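Only one chain is given next, in structure tokens, and it is the form predicted on its own.
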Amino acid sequence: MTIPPPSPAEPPTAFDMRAFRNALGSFPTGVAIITTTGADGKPIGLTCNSFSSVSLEPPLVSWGLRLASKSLEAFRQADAFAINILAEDQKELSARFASGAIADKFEGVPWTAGHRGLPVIAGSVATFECDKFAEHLAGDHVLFLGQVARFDHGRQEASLVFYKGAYMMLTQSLRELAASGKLDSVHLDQARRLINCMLLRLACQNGSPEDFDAIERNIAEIENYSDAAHRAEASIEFFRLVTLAAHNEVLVVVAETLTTLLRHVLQTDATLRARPELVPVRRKILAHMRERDPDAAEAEMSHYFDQLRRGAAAREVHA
């Protein structure tokens, strides 16, 4: 009996990181500030939306932290941490503890010392004060497991929620403005210009060669599309990649909320057409990013939005 040779293995399909991220974003999550104390006794905290319950017996919870985080070693060395679940009216705290520009995140923030002296933030919807149970390396994150020693959920308020890359309250507020006619295309363009220019300056400073390579691949993708709808979606991806290169989670929230509105506008725009003249502008923006020249990059970004505005005005004239 002759055994046929095994069939050649099919080549693995490329993993679509963008689609994976979007799929993960369809699951709403709460927003928490994770706190601990450093070796010098000073409080440390960061914003997180990866908190999850693990077990009831024993009472275990988990959260994840990027390997690139500046706070990673402090949490790896700590024997305990607290999870402070934020309420809707604590958006400012979320932004404060997500910012890399604020040296003392606890300045002016009311908190008390809890289990093992852990910083417990006042006004939280719930708090979980934990002894570290285990930690595991998981891809580009470290997964921390904690055994809950104390918890409190005395405040009966709605929790702050993160959904599809944006805070639900912010997204809903902007959509209501648009629906009421108070957020027109001019205001949307102004907001996008300001936010994206800020992100671009940060991307020139914080972006990695890998970030810039991803943007270059995206520009090539835009050039390959012949229909306006696909080019428009790929163009949105261009700005998302610039946003990621900035490595600022607060501005990511605002930028992606504006993108949600922009996508809605594009889906209802019957006059949408391809804009091949914008491709060389994108390439100039990327070149200045690689040169770490924020002034030149911002000038090109402003030129980009001027071109968009002129194109929109021309469509309105001919409509």
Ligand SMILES: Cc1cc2nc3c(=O)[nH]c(=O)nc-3n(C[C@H](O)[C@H](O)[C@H](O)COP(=O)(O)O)c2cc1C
Second form
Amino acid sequence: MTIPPPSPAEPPTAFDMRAFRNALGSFPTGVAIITTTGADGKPIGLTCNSFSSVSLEPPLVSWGLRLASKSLEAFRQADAFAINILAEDQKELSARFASGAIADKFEGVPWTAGHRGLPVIAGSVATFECDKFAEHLAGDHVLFLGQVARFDHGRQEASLVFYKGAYMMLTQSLRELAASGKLDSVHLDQARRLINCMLLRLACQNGSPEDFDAIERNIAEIENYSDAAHRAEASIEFFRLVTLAAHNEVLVVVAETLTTLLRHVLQTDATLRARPELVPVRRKILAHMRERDPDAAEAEMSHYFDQLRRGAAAREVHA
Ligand SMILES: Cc1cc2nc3c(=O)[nH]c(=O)nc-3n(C[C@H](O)[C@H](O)[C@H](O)COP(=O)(O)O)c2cc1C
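Now that you have shown the form predicted on its own, what about the form predicted together with the ligand?
Whole complex next, starting from this chain.
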């Protein structure tokens, strides 16, 4: 397949650069730190939000570097680079690696040597270790293409988002909302009940035997834990598995937001205790899922939330 050469570009229209950047900023992006090693073997890195996936086979990704960057020569000389996708709790790292004023950006930053010695930053949501595939001069930037030699998707944590020139930290904001006590626990329970019952009905319809087996293993795991904190985390996993069995990407996002809130509420709930009476209820829910009986499953899930509410009310009385 021959790609026709681009038609000669029209002479550039004088753009209002601020307006142009604002328009570009209306596209929310993630934030990454691109790293490589210099000729002296020292780690080099900078913050970047121009990262993009390019091709699956072969696995190619790209990012753009300003010609004005002090790191330009190092990246042009290097044969490999790593992409470290940042989590919400790595906002400080993003600011550090965006600073042109810090001499050693890696000082005090935990990292390990990956593919070809590339610096892999600890705590990233995902990392892509790449061999340089190509580089193209593109206006006032150089576009680097990398072929992914190794990748890791280590942390199931919310990613840092950059939008309109600012960092968006949805989960952090939700956590602050929960921590501020502004979140009514009755409303949280109501939302959980409604959304999880809806997801459960979908899971009865769309769930695979493998999905149900995963839930079975999770229920056994909950029963094996004696301490409330581990049981609570495994119970959150029960709802995540039900959500996955619904096979609806949009509802997964909704459920994850709820899970973030719930996890925060449970982590700060000093009265939390193991709830052995909920074990048979989860087993009945799973049995109805395998029978693909959404009505019976939903009735059992409602019973589950009734028990939770009763337990919470009892704890409030004795608190
Ligand atoms: C959120 C964010 C995204 C950025 N994205 C890019 C980018 O895609 N490409 C780039 O060249 N610079 C980008 N920068 C700016 C560089 O991080 C910054 O200029 C660089 O780290 C300065 O250091 P250097 O001159 O040593 O490279 C970004 C900065 C921030 C805060």
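Keep in mind that this is a model prediction, so the values were computed, not measured. Only the largest set of C-alpha atoms that superpose within 1.5 Å between the two forms is called the rigid core. Positions refer to the first chain, counted from 1.
Participant: After a rigid core superposition, would you say the CA of R231 moves by 2 angstroms or more between these two forms, or not?
Facilitator: Result for R231: yes, a 2 Å-plus shift.
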